[in-house]
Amino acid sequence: MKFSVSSSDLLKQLQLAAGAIGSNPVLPILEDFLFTVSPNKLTIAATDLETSITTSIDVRSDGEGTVAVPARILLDTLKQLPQQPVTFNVNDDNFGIEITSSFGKYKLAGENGADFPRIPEPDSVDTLTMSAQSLSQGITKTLFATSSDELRPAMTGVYFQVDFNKITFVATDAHKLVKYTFSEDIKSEVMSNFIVPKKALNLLKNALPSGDDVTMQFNKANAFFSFGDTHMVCRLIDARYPDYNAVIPTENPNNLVVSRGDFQSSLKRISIYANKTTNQVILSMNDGSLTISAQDLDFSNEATEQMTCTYEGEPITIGFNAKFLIEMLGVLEGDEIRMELSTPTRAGIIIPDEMPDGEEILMLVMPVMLSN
């Protein structure tokens, strides 16, 4: 078989479906993609087993079939070609590829594509549409506060719940909890949840279009992930989340409201002088004022600074890792967030002043013991 096809919209596709191979395999043919050639369309594939992508392009054909194609030397060779046809011939007995560009000619060792491991289809699948940059805006917003611990794996994945039309996205490490609902513009006819795996997600978030919708199906072992003319498959984590509603202080009687990048920019500063290992920051909150402090007694360097804020409640003196509320602040949009305390060994939470229509956002911070 033999199709021509423009090299730079098939280095595109390409890196796209190059996401799904993982870095050491456990069969040599996961190193390469499956290219399907049917009339005038070929379909590219790429898996590692646990997260496949599969995507589509026009070509030129003549002939179908299928081949795996050694996916490194040939992304290679397409980054360093300019844009213009390339002509791709496959000698169906012994699988060997030569490609023909306006430069020359690159012979590569295919393999059978009758070996390569069959891709997962829907089957007895749930369904949900939303946009694609609503989908986005959920993993993004999440996706910080998931864990790498393998030993806890519900916590390697974010969390869907799906409640017919709302979507609540769940992450948490045990230190740090990220709630996001979203309402708008999604239509299911189920109430489901399920654990979608941290590396489908990154590759995901990567590959999501700006203005499309996003078919989301699921059943007990996996999720499929359609737009455009690209298909994502992922095999969701089979554990069960933990009870994250239960961790979730509802007495907070100290409220703070503080500008969001002025709180940031200030913690950035006072981190430098924190305890390397630790991170530790010190919030110590009275009325109208907010003072920031860390100290690293191994070097003697230490930093405060104080803002202006809006505080009601008791004096109250917190500490927390500087790191966690760099990163959530940094997630977070609007002009000031609020944070609910109640005491300085219980969670805090943060939560945007405002938010727009159909959106909900909480985060959840464990504090660090104070050493006095």
Second form
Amino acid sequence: MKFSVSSSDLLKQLQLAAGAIGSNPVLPILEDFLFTVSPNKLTIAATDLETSITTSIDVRSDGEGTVAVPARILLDTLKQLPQQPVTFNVNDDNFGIEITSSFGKYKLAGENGADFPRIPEPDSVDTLTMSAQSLSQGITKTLFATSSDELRPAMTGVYFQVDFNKITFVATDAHKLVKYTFSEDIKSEVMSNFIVPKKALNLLKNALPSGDDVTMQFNKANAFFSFGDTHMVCRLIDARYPDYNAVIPTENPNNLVVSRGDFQSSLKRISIYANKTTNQVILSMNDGSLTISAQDLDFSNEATEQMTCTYEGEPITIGFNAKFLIEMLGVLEGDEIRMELSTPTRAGIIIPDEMPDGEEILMLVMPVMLSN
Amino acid sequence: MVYRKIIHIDMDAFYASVEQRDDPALRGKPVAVGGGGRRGVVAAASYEARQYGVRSAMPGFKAKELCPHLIFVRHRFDVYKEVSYQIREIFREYTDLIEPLSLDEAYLDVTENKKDMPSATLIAKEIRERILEETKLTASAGISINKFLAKIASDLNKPNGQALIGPKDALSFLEDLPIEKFYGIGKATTDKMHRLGIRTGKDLKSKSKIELATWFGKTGIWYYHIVRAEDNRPVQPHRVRKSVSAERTFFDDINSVDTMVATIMPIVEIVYQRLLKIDRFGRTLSIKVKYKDFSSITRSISFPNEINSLEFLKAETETLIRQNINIGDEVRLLGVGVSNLSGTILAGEQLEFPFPSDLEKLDEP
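For comparison with the form predicted alone, provide the form predicted together with its partner chain.
After this comes the whole thing, all chains and molecules, with the earlier chain placed first.
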């Protein structure tokens, strides 16, 4: 079989699919793209057996068939070519591939496309449609809070809770937690919960188009995301998600309202002086004033800043990991944030002072133990 | 190039030596700590017992077979802990960069030290003398340019000895080292290495990064670096263990659930020994199963309280295996882990959300 295509259009689609290729594939063929040529259409697939991406592109073709093409060498070749038509000629017997550009010919050894692992198809699935932008928001606002602890597999993904026309994304690493709910422009007729691994969401975040809608399908084993000509499939994390609602405190008598930007900048300065292992900063609040301080006894470093705030409650002194607070404040939007606290050993809530209609976000963070 | 000076200190047959120190009747005799009960395992064996082949993590009855006059004594963790703190105080006179691995082992970074001593060999010698003086126990030490080599070195002249692997000798030492002596290369990996024709460090070094990555995954990359004496892991004084686990890869895939249950029990015992050794228990038990096709699953169960009984750990592990393995599944690796480790909360420790465990949930109406 044979096909011709623009080098840069092909490169764009290949780079999209390449995200699914793992860094240490267990089978050599997983270092390849699967090319499937049908009349005037090329379908490209890549997989690491957990996550797969399939996309397609219009080509001028002659003959049909499949071949597995080594990804690295093909990507490197196309990157070095200025935009121009390239022709692929595949020997259907030995899977040798010959690429022709305006400069010359490049030969590489392909493999039998029939040996490429089968990409799961949507089978007895539930379906939901939402805008790519909203899904992207849901991922961006939660992904940072996931865990890398393999002993807690549930926490290494984002928990999706679909409730008819409302979707909630939850992520936690047992130290910080984000719950983001979105209820505009969602079309679904189902209720379901599942955990999507973070690798898939990272890929999805980068691949999502800005305009279109995304169709999301899911069954017990897999989630399928489709937009334009691109489909992504990922194996769901098969674990029970922790009962996160149980750890969201309901009695928080101490309330702080402070400028989000000023608070974040202050934390960035103060954290330079914090112990590098714990990143501990100490927040002391009383009427109208918030003191942020840190010290690193090993190096005799210390720093203190004071800022104005609105505070209601008993004076409290509480320690947090500055890195967590800075990340959380960076993901939140709006001018002011509210922190709701009870005691120095219980979770603190951080919420924006106002949110757009149809969106809700709640962040939760556990303190760092203070001495005495 | 400026080399680091890392010392690995390892107490000799720690628990057993403490018992022999405190009870003169045990001195010079084969002693096993733990393993006396009907189904217990040996936590530590004295050098006299080791001559008969008695090893830690061995079932008590098997140890008794090997050494019929073996004396079993109960462990006294409070005493071991006390000695361990005593030793750490000695380390602290030389450096604050101490990374305890367990009650009887620690890494020290003495590149810069409080006594401004230029020789790490002399520091190790002094520390061992001080330990003997203050605790009447012997320790061995390994001195080298990184953690990996220091750990191997401490084994070279054990017991009551020390060894230096200097920067000039490191590469040739590693080349000559039999593959099974590399710390972290267990039986299954050794077998695989042998099948690939790798018997010494030199053979290992001849393999490319890609070959090693293909055969061993991420660990292959690690092998590539360590055989070139490249180990930049710092000595981490504040490292808090969050979990303890152990796993075994099998030479032949296992497909009988009963065999899996039988095979995983020694792994559970090893995990239990490790928990005892770091003196912490956990609330969450996990199993890891890797199938023939390399896909893997992890299943866990949490309890309201710490699990501190070996029998309970074993029973729950069996339940997890039976609940999650289907008939006909072919398994190449089994692992057990305990997480949500307890212990006194220290200042500066990051707290965790108190997620309710699955068990507690069952009690709800």
